[in-house]
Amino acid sequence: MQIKRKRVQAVPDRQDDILSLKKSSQALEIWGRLVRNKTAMVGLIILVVLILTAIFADYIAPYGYDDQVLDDNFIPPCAEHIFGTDNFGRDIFSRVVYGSRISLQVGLISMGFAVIVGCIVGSIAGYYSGVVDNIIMRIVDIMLAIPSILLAISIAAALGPGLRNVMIAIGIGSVPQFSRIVRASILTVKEQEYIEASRATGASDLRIIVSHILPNCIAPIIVQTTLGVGNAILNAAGLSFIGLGVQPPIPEWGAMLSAARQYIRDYWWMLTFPGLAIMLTVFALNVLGDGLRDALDPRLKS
């Protein structure tokens, strides 16, 4: 009886063992094939060089973003100033920095909400369809009939300017693009005989959706996510830009450049520096996404 024990024990043991390799020889696979993406490496090595820029800005800004010599106002890029100094005497490298942080955050936290909003609403309307997929799917029509930015505009004049309000209104102009994603992948899947087998266990619906079907989804998910955290920054930016996004002194890109347009006939510096990092974390996030979406296609595999 006792080796009998051990047999039936060990085999689910060697099942465990076989998914778990399986997994990490995929997880390794799409690895590779993004390393092999020499675009989507160089996004993924700026998008780092930005996130440990962001975490320890309090150590690479060599002034604090806020800090004023009004003596020093408008210094050209030099030793002491690398990226020169604003019409406040302020380290024009220091308020990048350290505006790496507002722009990670509102990127990051915004596609967040609008991930958890756009799966729930996805999946309900992907997997109850009917009456249900009609209201919903018609109410994200009428959201995505209006560009994002124009969305994200009319959110942010109604709540009020300030980071938390910028996010509220971008993550709410995004949540119809994962909702789509979403409910796209879940009729593709919600048919398939493994969910079939698990409704006749008597598996409840949301252990089916979060346990089977989402997982299924995670691949375009995550596509869509790194593309929209670069649309994120940049709609923070234009909304920071009209004065509708962070307010001064917060040191945020979009609100840099609204900042200095009045100076960019003698004063380029104070433009040109926030512009740059706007258009290099945009573009690396762009990258990324797009050797995501190829590493992950499984129709790519050779």
The other form holds:
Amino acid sequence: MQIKRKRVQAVPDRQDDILSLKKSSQALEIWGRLVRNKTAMVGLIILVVLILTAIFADYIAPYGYDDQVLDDNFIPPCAEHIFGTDNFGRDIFSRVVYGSRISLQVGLISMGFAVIVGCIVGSIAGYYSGVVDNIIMRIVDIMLAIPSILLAISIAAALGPGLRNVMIAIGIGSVPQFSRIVRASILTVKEQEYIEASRATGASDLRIIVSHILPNCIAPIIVQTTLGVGNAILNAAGLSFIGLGVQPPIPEWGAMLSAARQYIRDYWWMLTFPGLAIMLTVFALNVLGDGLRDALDPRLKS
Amino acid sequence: MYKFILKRLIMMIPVLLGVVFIIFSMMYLTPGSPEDMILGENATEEDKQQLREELGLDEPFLVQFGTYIFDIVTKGDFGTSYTNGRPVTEEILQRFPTTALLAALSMLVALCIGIPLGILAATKQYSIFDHFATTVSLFGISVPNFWLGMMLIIVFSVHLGILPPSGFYGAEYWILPAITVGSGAAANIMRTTRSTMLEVIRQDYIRCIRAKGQTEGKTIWGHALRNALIPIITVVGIQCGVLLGGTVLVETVFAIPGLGKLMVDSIKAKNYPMVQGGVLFIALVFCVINLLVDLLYAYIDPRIKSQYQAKKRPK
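Please show me the structure of the same protein in the form predicted in complex with its partner chain, now that we have looked at it in the form predicted on its own.
Okay, now the whole complex, with that chain kicking things off.
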């Protein structure tokens, strides 16, 4: 009796080991392909530095983001203020450093929202097809008929300015693209035999979607999310630039550009550094997104 | 073919109705009442009530929505501006030519840069030029266009003093805004052109054309490019929407009196009929562009044309 129990336990253990080994080797293979892509690694390094900057902003920034020294306004870049100071005598470097928190927050939260809602909507449309699919996809078509920045502007105009509303506006504006991508991936997976097998064993629709279909559609979702975070940061900066986004004195990069606009003739540094920060961040996310696409699906690489 | 166009035009109607519904609902749910914005906060309750009745704001949501749609369809009337009392349609039509010109010039810049660079990068794959062009295009899609516009103003207007920093009165005023709006589209078009050309120039028929002794120029521009055009046109269509959206911010940077600036000013003034009308108008233009893109497919690729025509035949 004792021996039998041991044997019964031993088999699933070994299967788990094999499965985890296979999973980790697949992840390692993808990682290996990503590491070989030099541009993607540059993107990843920039992104890691940026995330560390956001986390340790309190230690990196030499001044507070709202420390005003009115006598020290408009100081050009120098040893004490490497990015110079603005019209209120605030250190621009410190504001750019703290600004990384806001931009990453906007990018990650709004895309998190878009991914969750997009996955739910896209899964329902793709899995159930028929009338439900038709209704959902027509709504998505309607939303895609409005250029994304305009949709975000309209939502932000309706909700009013503020960090939370910017995230909602950009999140909602990105849902249609995600729904489309998830739906398309689900359509390719749902007719596979293993889905039929799991249905035959009596798995519920929710279980089939969550445990079997979505994990197999994860590659395009990861790539789109990476590129989407970059786009969200760009759009958030745009919204703040026209006064619909984050309000002063919060050091959002777009809002800093908006405030610097009136000093364009004399104080170039006020405009240059926040813009460079946006560009570098979005660049890093774009090259990483491209690299991930190649690493996750080597067939796509020409 | 005409039947296909008609069918697509009919299909546009529910999409546009949906756009109107979404935008109308958003503006309806916006906090802050229009009568406060028109009359000011010190107005008496009677005045406000009278204005509400005049504007039909005391009606239920669906009645207001129905009236709005009815006015658009029958009279082309998008409502009245809260700030100056002028019809929204009139203001939009007055401003739109400027935005259309800016978008067209930007697209021209994007095509002139994107397609040749994409082709060169593909034909010289892995060369220094290819790496350079690919990196520049990556920066092109990462740069916020309103920031690029301001940096161009600093360099070309403030320091070099060779181009005007604002306004839209003649050719020299068009250069900076067109480059600003067009740069992102140029980068996207370049990337697509490069990847599609790389696929096409490896096909057997290109090898065959080369073997027959055709010159490299004619092989690439006459045969390969034409077969690579479908994905390029798709991207150009998508970029038209992005361009129209991009003009909203860039018109603010260069103080260009177009539809985009009108909308930003209207948002600041909470002039919602104007915002609503502007978004709807741009969505309408975008839908028409998408239809034109579909028709262009048929013009370029006879296989797609025959598909469109096949739908005409009775089954």
